[in-house]
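Just the one chain here, the form predicted alone, laid out as structure tokens.
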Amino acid sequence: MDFMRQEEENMKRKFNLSDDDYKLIERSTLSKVIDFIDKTDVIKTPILLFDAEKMIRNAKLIGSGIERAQVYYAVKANDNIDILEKLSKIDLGFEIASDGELAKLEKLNVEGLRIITSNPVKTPLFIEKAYEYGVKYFAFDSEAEIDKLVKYAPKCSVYVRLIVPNEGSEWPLSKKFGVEVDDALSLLIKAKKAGLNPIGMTFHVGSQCTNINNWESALNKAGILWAKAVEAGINMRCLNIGGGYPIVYTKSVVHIENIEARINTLIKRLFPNDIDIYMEPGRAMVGDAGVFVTSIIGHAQRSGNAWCYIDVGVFNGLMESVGGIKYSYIAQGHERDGQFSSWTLTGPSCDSFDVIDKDVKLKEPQVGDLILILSAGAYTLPYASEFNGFKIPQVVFV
């Protein structure tokens, strides 16, 4: 009887998952998503289902393996106000880059001392507003930025952005910002002479960094700058190691515990034992806590190619797919008879640029079928626009 009842329940479920599906995302998160779908009569897609408990577990793990680490969530990864509110209630800070991000934290009454800004090139309006709000720590990597900070945030504490290798990162960040060691030293000295308070340096190994050696290269280079700055009379006390921790999209990645063990060992070897360590996780905090639920809105065969259209695309949620991020998909109907074949997955807009992925394995898709896009909690909604009139998906907590 119990077996019969279980079979009936399975038939009611919109997704019949395999053990392999649970290898791509934490079981509890995916189970919450599936339960929500099964209990909801009509799902208005696309929506981002978000597991706040998973996010909080991530927040407590990140930095736990590095002595004296102070964690600042990179708001750009997901600036949903409800997500920020939940994070504001635990012991971490926030890293921001604009007056828009500042306004959200101000709405939540986050104190200025819990906020830093590591954008090396900021608008004068943002600098002024942040300084007035109580933000005291600013990144820089040019003389022009020193001039702005002197004018709009006098005597603030500053840390210089050092350029470091980004090989092995799926979203490199090494070209737009940062300077080499000698230039960084010169800027620290100039900042001090201009009346600012130079306290250290920052770097970024690249977002979704799957190469653990990047942190070693970066820290060795940072150690050289640190020694030169101390010799030049700069009171160095802050090492900001940025973000870059990877999450699982389509394959396994190096674990946070292993990355932090390596980082901690290097810091102890290369730097004084009483300095402050700042870090700015974004993707690793929220990425694998979110799952997009989307609907198939069309399919077609064109010139021998199979096209599947869904109601979220690069413009209203999946912009990172253009830059090389590959997602994992679970499609409704995988249990149907028939063979898997390769499909080009594309969004709903009338722009041919709106292509999410190629060679996605699907059985014959049906209009109305749901597709889950895993680990979609980071850099999806913040990038999204309402281009072509398609709405930005709402966030629903599960």
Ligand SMILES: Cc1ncc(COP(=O)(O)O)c(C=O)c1O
Contents of the next structure:
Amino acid sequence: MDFMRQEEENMKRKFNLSDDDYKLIERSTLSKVIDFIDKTDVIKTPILLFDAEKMIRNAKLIGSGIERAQVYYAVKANDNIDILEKLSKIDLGFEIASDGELAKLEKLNVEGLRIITSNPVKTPLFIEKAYEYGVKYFAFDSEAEIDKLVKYAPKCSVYVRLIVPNEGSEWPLSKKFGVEVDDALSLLIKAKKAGLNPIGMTFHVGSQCTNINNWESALNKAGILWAKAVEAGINMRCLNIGGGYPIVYTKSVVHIENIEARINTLIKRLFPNDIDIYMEPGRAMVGDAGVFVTSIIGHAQRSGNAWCYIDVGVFNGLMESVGGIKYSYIAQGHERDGQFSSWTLTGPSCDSFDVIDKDVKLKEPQVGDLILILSAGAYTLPYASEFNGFKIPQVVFV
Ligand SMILES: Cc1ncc(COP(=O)(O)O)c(C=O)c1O
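Counterpart to the form predicted alone, namely the form predicted together with the ligand:
Below, the chain from earlier opens the complete complex, with every other chain and molecule after it.
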């Protein structure tokens, strides 16, 4: 029996892994998670096990298929300071939205020139601090923002947020921000008249975007705005294509290589060949590098429904589950006699809103069983609170 096979057998014994599980998470990440569990006498759940090597591989892949792409990691996806430090060491840029995120980068001595902010509506305090720190690039999509930028970041470079289709994105981002082409154009002109330095545009196709056509619609629209802005005398030089790359949660998704090949072709066709291309991946950088290890803390049958309670819930890490993200689980106990049946999975808080998922297949769950929640590295901990006294999971690097 070769080593890898043996390792797999060991894993199967503990967690009864199936071939399907390996379709949901990279083999080496799962192997590190299982190793950690095997080696640790008492696992204090909940924890987020994080495979930094996987994240670095993601970082090297993202942007590699787009000519001249400069990558700014969207800090909101996971702002853990050690994760930021590791990304900083490979010279990545960062996209931030607040003075809190800026403070973390300041701690790591990330220079202002490696930071951009694409939050179209910022607090005056943040604009002032970011500008002082040396951040030069700011998004906007309203006249009120121009006024603030003139006051707190005079002469800064700005790019306008364009509204683009978000169909097929599991986490749409199209309503709160963005303007249509003609409004975007007039905002760029107004920004220039106000003494700012308009340089381009940004958009977001929606997070966990599984519809590759969204990039095509967005780039076509951006191309129209670009041409109009150049005609109006704006010195356009930056196209920021935002984030949106999807990761595997419960099913396979279009590969980043394929998305980037399409984006690259479109950019070549629609834009001048010497402009800067910015991108702001969040989820795809860290999402599939993290696995929650949680414990079952209770189970009950109520009015014909089976309820299983675990120590991570909507409030302390799984907020996205209420907005449409569905996770995959690997539970202990599959070797037991009995049938798989459907369970409603809930978090630990004493609040009925704290329901993570329905129809989760478990076999005779018992208090103390571990449940792994895959692809939990993005938009989990930054959203988490200690509501009701339940701890936010610690990050452990494996
Ligand atoms: C302005 C901006 N940039 C980048 C991102 C990262 O997007 P994603 O995590 O889908 O890659 C977001 C996510 O909400 C965003 O709002």
